[in-house]
Every structure is written in structure tokens, then in C-alpha cells.
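Encoded as C-alpha cells, the following chain is the form predicted alone, with no partner shown.
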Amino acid sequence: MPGETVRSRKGRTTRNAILKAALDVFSRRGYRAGSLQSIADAVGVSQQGVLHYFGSKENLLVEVLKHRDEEERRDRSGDRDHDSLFARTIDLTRRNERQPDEVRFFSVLVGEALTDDYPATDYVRHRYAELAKISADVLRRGQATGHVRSDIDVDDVVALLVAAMDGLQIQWLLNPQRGMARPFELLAGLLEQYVTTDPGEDER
């Protein structure tokens, strides 16, 4: 950036190397098990030089998860708004098999988020439920508009979206040759014909 020191340039090096590191170390062994040392030694700093940076365990966390979130954003930022929900997710899902350490960093952390006392609950809790919104939205202005069936509870059509995403990547995480946009497709499809279709015209 113009008029960046070469301190604060390696600054925001080392702080991004950090981040970086710890995303491996928590996908990999939680939040609780990963220490900053092993954070701090992954990058070639001391454990107060990650406490320097980030203050503590939990405030890196939390910024762990706003760089990835961030990330995301801008990965998305290509979406058309008239693309189907079904197409959007397809699309995240093959974006999400290029990225593994991501996609066992979010695994790890919902199932830790199920725990006492866990710092990341509450935005697990928020992100889920952001999700649902958008993704209801999408489906109740494709009602709006006659795209998808006025009957279709479109709570339920989200929920089992989100599921088999959840469901499909944990079994990818176990055997990664097996692969999870396929079948993620195949169901993606199947809903998005039973939204899109009238009932009766398996009757005419």
C-alpha cells in the first residue's frame, strides 16, 4: 500500500501468516486441543508474538473466522442475483472441494460450538441462522414471481439443503476420493424440481 513502512508491512505478513496457521492448527486438532505454540511455531514466532498480535486464544479465533468469512465474500462476489438457490449451492459446494483445510475448519468448529463454554457458539449459532434467512429469501421471491410452488415450505427446502451440504462434506473429510459436489447435484436437482413443479401436471 503507498506510504506502508516495511515495518508495518511485515506486520501485516506475519499477522496474516498467523491466521493462516492457526486456521490449520484448529481444523486439525480443535480449538482447544491447538495451542499457540504450535501456532507460534508454524510460523517462527514466540507465543507472545502471537498474543502480541492478537491478544488471546479466543480474540484468534474470532479473527480466524472474520478472515475467513471475508474470503468467502469475495469468492461470491460473481453471484447473479437470478441464479437459482440450487445453482448457488452447487457452486459453493465445488468451490468448498478446492479448499479442504477450510471446509475442516468449519467441520471442527460446528461440532465444537456443541460444547460448554465454547467461545464460537454464538457465531455458529448466527451464521446458521443467516443462512436460513438468505437462502429462505431466495425461495420466497422465486414464489413471488410464480418460479416456485406457493405450497412449498420453503424453512423446510433450506434445511435440507444446509443438511446434506454438512452431511456431504463430512463424509468427503473421511474419504476425500469419493467427492461431494456429485451428489450434492443430484439432490440439488431433485429439490429444485420439486419446488419448480406443479403438482397437477403429473395428473394431465
Contents of the next structure:
Number of protein chains: 2
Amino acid sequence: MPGETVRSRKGRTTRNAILKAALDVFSRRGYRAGSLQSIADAVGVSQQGVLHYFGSKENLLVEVLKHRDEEERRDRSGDRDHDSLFARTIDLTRRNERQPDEVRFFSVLVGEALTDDYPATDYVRHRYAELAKISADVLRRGQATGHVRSDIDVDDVVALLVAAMDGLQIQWLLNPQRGMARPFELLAGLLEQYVTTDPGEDER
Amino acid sequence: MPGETVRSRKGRTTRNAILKAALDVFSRRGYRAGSLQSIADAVGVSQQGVLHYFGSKENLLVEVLKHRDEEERRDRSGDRDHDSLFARTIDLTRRNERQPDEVRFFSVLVGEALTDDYPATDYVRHRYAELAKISADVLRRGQATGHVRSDIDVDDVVALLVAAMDGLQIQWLLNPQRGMARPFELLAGLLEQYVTTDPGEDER
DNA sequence: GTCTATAGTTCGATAGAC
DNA sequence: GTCTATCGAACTATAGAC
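Now show me the form predicted in complex with the DNA; what you just gave was the form predicted alone.
Starting with the chain above, the whole complex follows.
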């Protein structure tokens, strides 16, 4: 049925255009202050046209998050297993510096997720938990193979690494002149040394 | 004129009650989503009563920020000059763990400040610039007295320190079980060592 | 699939009585 | 200093025509 195919193709592209516009609007205004009308205007449809595809504003946010998750998984697929956690995270920082809209989208989202009655707080919490688990597992594998000291608190290291990335993103978004890379590489270097070096003599 | 005094006293306490309620509402809902009505309800006045004292919602935010700045200055007044930057920041972290509402207020505010047309973006930018300047100056004084290595980038160290604090606050607010102190003390220890230790032999 | 019309809220702000 | 009344704007969502 050619008619069906054409209609569904058109729906697809419009749907994708809405997803892209929604990311942009939510990035520039946040979810709460970003209106369906402004998203619709960016795509060239009516506000009701947006709701036709996604049912509600909240569901639109959910779909934007799913879409971003998929694209992130694609970005990360180039990660090499033998790279250290810190080398991988530096790569991520460099990639992020090339997509400020996506970084701002998440930074703004996290801020809103700290407030009450926010539809994506559970998503954000889950996202942090998952990222911490993946990162901690990398370090634990290093401990198993003897590449990482076994007397360090892996969770503290991971929390610090993730925190630095979040905080540097904020500073970078507020003042893009200074990049994120150098302070982050400073931390990565210190942590790399910290997790691999033997403890001092007083510990043995 | 006793009448005048009584009236003005009443105004003062109501005004302060509004400031306190506004911090609470903005902390739990953000500035944009936090309504004057909910602030008024918390104080026990009408929405117009709030506007009587502050003129506009935006001005109310400005006054809340001024009020917080003063209280912070008071908190910091106990800082001892001979403490290192890192010791002072650890103290700040511990103080912050005792006032989650204030921490959330600023974390949410910073997230909103990343969006367009936000009335406090300049304030937030200025706040970061000032904090960075004060912190960098402490390290530079250390360089002048020989306590801090002179071949390190002070700005990178400060950016990293501030970033870690911001990021750990986010994680703590999302999941209060794990405190901020331990990962932050890990960083403070690494940085303390980094800024004071001599460079490796390859540098001399 | 896209539109118009519109319901139903909520919000910040102004005017003016007491 | 605090209130009631009210305006005007913005927003999400539903109903239904084409």
C-alpha cells in the first residue's frame, strides 16, 4: 500500500523533527518552562500536532530521553575495553565539548530533577546509579587483574569522577571560553596515579 | 511614635517570613515553577501581600539572593587564614551537609541559570567568578610564600575543586544516604599533595 | 495527519477599598 | 499593611472537522 507507506514516512520525519526540536527547546528553556507551542513553531506544525504524536508533554520528555539514550549508546560503542576508566571519561569529555546543546539539556534536566513532583527525577536517579555501577565495575575488574589497588574505595573514586564532570559542565556552559578538558585531565591523572600506586610505607 | 514602631516591626517580621518561605519554595520547586501563591500560603498572607513587600517575583528572588549572601558571609567569618584552601572547603562541605534546603536552592538555581532569559544568570556567573577569584588568590598567596608549587595551573585546580563540590551536591541531593564528605576529602587530599609536592625528577 | 476551536488552569501583576 | 476583585497572558489538553 503506497499510500500507507508515504503517510507513515511523513509521520516518521515529523516525529523525529519534533524530538529534535524538543531537545533544543528543553535545553534552552528547561522542561517546565519550555512550551509545546515553541516546539511546534520550530517544526512548523500546530501545538496540537505535537500532541498528536506524543499524547502529552510528559510523554514527549520520556521519548526525548529514550532517543538520547540510544544515541549515547551509539557514541559509546567505540570505547575500547582495554582503555582505563579515566581514558574513556576523557574521551567522553572531548565528545561533549562538541555537543553543547545535549550537555545543557542534561545539566538543566538534572537541576529540575532536584525539585518536587518532577516527572524525570526517577530517570535521573537511575541514570546516575547505572553510570556509577558501570564505572565501578571497570575499576573492580582492574582490582581483580591487579591493575588497580585493592585497598581503595571504588565508590568514592567514581562519585568524584562523575561529580567533576557534572561540575565542569556547569562551569563550561556558564563560561564556554575555558574548556572542560584541562581541569578534568588533571583529576584523571591524579586518580590514575592514586588507584595504581602502592600505598605508602606506613600502610604496610 | 509607638504605633509606627509596632507597624514597622510587624512589616519586618512578615518580610523575613516571606524571604524564608521563598527560599523554601524556590528550593523545592525552582524559581520558575515556584508560585507567589504557594509562598503566600506558607506565610499566611495573600499573594498580593507578598507583592506588597517585594514589588515583583523577580525582585523577590533578588532579595532572597542578597539575604543568602549575607548569611553566607557570616558563616564564612569563622574561617581561619592559616587554613589551607582545601581545609576550608572541607569545612564548607560539612556545613552544607547540615543545610540541605540551602544547597538545593543553589543547585536548582544554577540549573535554571543555564537556560535562556533567566533573571539570575548574571548573578550565578558572577558568583562563580568571585568564588574562583577568592580561591585562586589563596593558592597564589601560597605560591608567594613557597608553600605551593609555582609550576601548577592555579585556575585548573580551582575549577576542579568547585566542580567536584557542585557535582557531589547533586549526587547527595539525589541520594542523601551517601554523604558528600568522603569523595570530597579524597579530592582535597590528592590536590593538597599535588600542589605541595615537588615535581618529578624529569622536571628538573 | 493536521487543523480550528475551546475548555480549564494557573500565574503575575494592577487598582483600589479598608 | 492587608485584603478583594479582576485583568490579561500563557499553558496543556480535549473534541471534532477535514
